[in-house]
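Take a look at this single chain, the form predicted on its own, given in structure tokens.
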Amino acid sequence: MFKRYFKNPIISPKDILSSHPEMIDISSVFNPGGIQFGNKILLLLRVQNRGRDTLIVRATSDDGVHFSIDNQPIKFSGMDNLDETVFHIYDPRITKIENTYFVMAAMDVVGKCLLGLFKTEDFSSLEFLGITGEEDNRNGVLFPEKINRKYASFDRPNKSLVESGVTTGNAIWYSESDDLKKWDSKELVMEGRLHYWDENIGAGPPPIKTHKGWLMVYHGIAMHYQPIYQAGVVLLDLDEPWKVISRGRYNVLEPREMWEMVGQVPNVVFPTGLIVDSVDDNGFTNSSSEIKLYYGAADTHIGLATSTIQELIDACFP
């Protein structure tokens, strides 16, 4: 259902130039989070040096294939009084709620891994929250809309031991909170299939709002050889976003370019960012509007494929 830029991958390790000490020779650029910012289309890259240090690094674009990348990371604020201490702060998604910019991240720590939330309002830098819970996470995706009077989010309890020892998850709960501080588990959304390309599972962009329900593209790994990461969607019910409408059989995009299946990590594409064509005043889009996926490819480039609302829906449906 996606269909690939005929020049991807968009963006690249070579495509980061810059005199900043943590941004010379750049080994990976991926998993970017992505937002409608202005009349501009505005993504926040995923970057590894040659340390595996891991920086986040804004890009803007007119079109949203031609980038233009900051030559510095994106700066941390009220991380001080933090009781952990955080070696990665990675995989963001973006979610603009009424004026402000909310960025939820997957953050590495002691021992696990846990979801920070953040806010801007310029991308100039990110203040943090705070932490969203206690227990080992990822793939947390924050609602542009409260649900219910509260605000609403996907993520992905790692709880499931793998061969090369990390832990990783094949479910994604639905959680809520009143304050974005103090976040309570609440529902199970769906598991993985078992046999199938959605063994384990994880949110991607955060959901889209339209007339049939809360659409959602979401990762999925094949497990039962090497891993292999894809994409697929899921629509969910409007007023209880836990309950499952209609899930797609199929993968809607996987890993067969060179540049997907060769890299860091081997047959990944990894769905973060998604841009809609267009929103009415209600956050409703249209069934026509175009989407723009951007996704992380081996854990190295970054690549673009575009959709239409109406063809994601219907490849919920079997």
Ligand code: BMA
Given for the second form:
Amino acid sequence: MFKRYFKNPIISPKDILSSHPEMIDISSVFNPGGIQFGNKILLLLRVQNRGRDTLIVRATSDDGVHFSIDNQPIKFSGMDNLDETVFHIYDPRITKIENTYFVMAAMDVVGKCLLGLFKTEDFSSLEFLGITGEEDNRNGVLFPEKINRKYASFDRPNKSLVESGVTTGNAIWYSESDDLKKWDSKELVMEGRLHYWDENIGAGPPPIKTHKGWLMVYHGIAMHYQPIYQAGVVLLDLDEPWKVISRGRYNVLEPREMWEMVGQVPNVVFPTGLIVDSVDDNGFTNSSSEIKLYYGAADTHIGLATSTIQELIDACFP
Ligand code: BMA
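With the form predicted on its own in hand, show me what the form predicted together with beta-D-mannopyranose looks like.
Next comes the full complex, this chain leading.
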């Protein structure tokens, strides 16, 4: 299971010190994408100011605990041709394929949310490649390698409408693409389990390749009077990742600390960034590898929790 770092939260709104006009006295920092970038652990933070603008801010660290946070938001390029008004770009998930880093992020446009795909070599800016489709969708993650000679991703179409007007969904789909531009929804991967911890679901960080299968941390929402966001694990077939080998019965992280239970959205742990110790030449992570999970807490702070590949694989089996 996950163990929280003893000095959590590792990033708080007060850690963002900047004189940039959009980054003064910020309200929240949460749901970071994460990746190993050279010797550093790099996070893309979701930052909100008092105008409830969303900014993406880069943070880097040598030890995964002490972060140096940029004093300006990351710049996006290539978005001028998009025929939509984009209000917010958020919840980035980062994947490295060969020498390019890709970021899949939610984009709020008029009446719905789309998934945008961006690329970068060095995180100085993010170049927009396009949207994955026209449908209301969120929680998109790109696999770190091609599967069956195609780029592969999970996404989570937004369907059910909860009272607040927020759209959510209860099914993760597998999609594939030849060129990263045109995506086809291919297979249903898994659905929410009514009455249990994961009634609505969405992918967390990008899946990790292990010798036992693709390991994915996902988020599940118990749709109580007040929704509870938790993290769980599932193991998927290596060649056909839409096939579930085994799915954990219990969550592996749930809101328990005060800063996870209290904030702008209460009772939320939202896993988005995951770093493993070592990956071999074929992309496999060793079962003894430590995992660092970076997650949003109550849509206000960032927490760090650790585990190992083996512990999480074990947690996939009832
Ligand atoms: C989800 C997403 C996340 C957010 C979570 C809890 O639907 O919007 O960005 O962290 O709700 O508010």
